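Here's a solo chain for you in structure tokens, the form predicted on its own.
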Amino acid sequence: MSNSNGNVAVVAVLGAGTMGSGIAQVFAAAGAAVRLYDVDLARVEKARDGVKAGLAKVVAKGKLTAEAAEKIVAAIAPATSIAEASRGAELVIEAAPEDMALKISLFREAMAHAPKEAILGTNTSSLSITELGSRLGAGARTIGLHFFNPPPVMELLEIVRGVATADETVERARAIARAIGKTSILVNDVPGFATSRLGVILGAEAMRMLETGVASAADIDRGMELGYRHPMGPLKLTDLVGLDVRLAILEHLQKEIGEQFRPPPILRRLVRAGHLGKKTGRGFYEWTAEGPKEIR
């Protein structure tokens, strides 16, 4: 199992989206055996080539030796079942899309094959830890490993405590986060954890500013970068989370905790068209090779 100092030898995670991808890669680069599973075994290759693409690019800088990438890659194995990804796995990470029933049926399938002392870690940004664990009959091994993306790069690992999370597994993630790197803060379990609610709040003003003609989209995101120091503008992040994760996201924060995370008509009307950010192309901005490029 985990040691001291946090090392985990294997790791399951469940979902080859970009956040499941980019999660692999953090732990394979840390010295994991990552097995990466998905519904659909072909979106595990596409991930892994992708993982691929991005080292090349950090090789290219300088910044890594090209049998360091290759070894990330070699690390991270195609699973064509959640048996297989979680057998010997001493953490287990669900990085699937915002349905507490998925996330269950995902859970509950390895841990039917996982060792019976592994970590249930759930990257949501907003579901609740508490009811996950409970559902799951083993809440004091489940815990809200919220990453941010891409988690390659982003620093931050918000640590979410459910009601019943086991003190030891608390820690245990706590030496998790600094053995692959980040920089780790403990929340308790309350509807979008602590991140997710001011992320989204931004994000959704931002959305109502452009709809009203406040200014254009670029310029409300350069206000921000330049005025706040943030490192990605609130329209331009939306984009690379995806629309339909945030519309998901203010969805459950506005029943759970009120009118002031109601979802943005813009928001709705994009996600209905299909345009979901930079996964599908388009956004608040048109996404191509050469990055993100204004909508006019």
Ligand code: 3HC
Second form
Amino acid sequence: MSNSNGNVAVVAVLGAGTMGSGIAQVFAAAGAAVRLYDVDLARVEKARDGVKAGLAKVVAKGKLTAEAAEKIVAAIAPATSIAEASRGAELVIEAAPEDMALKISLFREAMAHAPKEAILGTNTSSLSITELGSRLGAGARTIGLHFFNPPPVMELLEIVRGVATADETVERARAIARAIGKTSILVNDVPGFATSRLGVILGAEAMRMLETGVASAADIDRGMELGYRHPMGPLKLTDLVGLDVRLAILEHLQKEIGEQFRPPPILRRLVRAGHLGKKTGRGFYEWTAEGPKEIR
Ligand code: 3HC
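Beyond the form predicted on its own, can we have the form predicted in complex with the named molecule?
Full complex below, order starting with the chain above.
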């Protein structure tokens, strides 16, 4: 059991993509033993290398000692199966693609090995926590723990409460947020929660503007960066999050809420071409070691 101050001794993170590896880092930095699982074990190794490289920059800035960085990386243990990841875990977090059937199968397997009271936290950006909990037969301990990219840097944890989520689970989630240094908001389970709904609509409108020739990607982004003080414009942000991730959210919200979320054709085209943003080196920008470069 996690204790009342929210410290969790053992966490299973299922999915070692951008979000899973960042979430693993966050818990490892807070002192937890993390078991990181991915269907592709090579991705787990890549994730650990990514954490190491990210922390090296923090060390170079003098904000973390090399020993502390090493300890964080060492606290992230690769797991070769969901069973291995979940045994003894007080918290199981999945950060797999936005596919309800996939998330259900990951949690079902985890539930067969994790303690009966383990919290089942999903990092979904938009899928229903209520449906997930109900289909798992574990609504009371199922909760949305929505992290933001990059998880080690972003301060927010959006906690999403399903219809059947127990008060105790919400309280534990809030305590966990504090223990990992995040500020939480509590949101009821509606499609897109509070943040995805607003975030993707801005991104989609920017894409529609780009494809109807309103301005270049760089100028659309600069407009929001300098005119609205967004740290990063909506197209650059889409590259950071992943075009495939944004497309899945838009498709889901179009179905659940309405036509204002229809994915722009340019997004589908780029995803079909495999241009998924920063993680593949190209999206609305070309991503080099120096950062995003405008595509002309
Ligand atoms: N581990 C730990 N700390 C790190 C780190 C790492 N891997 N990488 C960077 N940091 C620290 C740095 O040391 C620095 O700390 P300091 O302020 O004390 O010096 C701080 O984080 C900022 O790092 P940088 O200086 O390298 O980065 P920038 O100032 O250029 O900011 C950014 C980069 C944080 C990505 C910023 O551009 C930003 O906030 N962009 C918007 C991000 C955003 O909106 N994310 C949400 C996306 S939506 C989402 O994720 C939801 C999902 O469901 C789709």
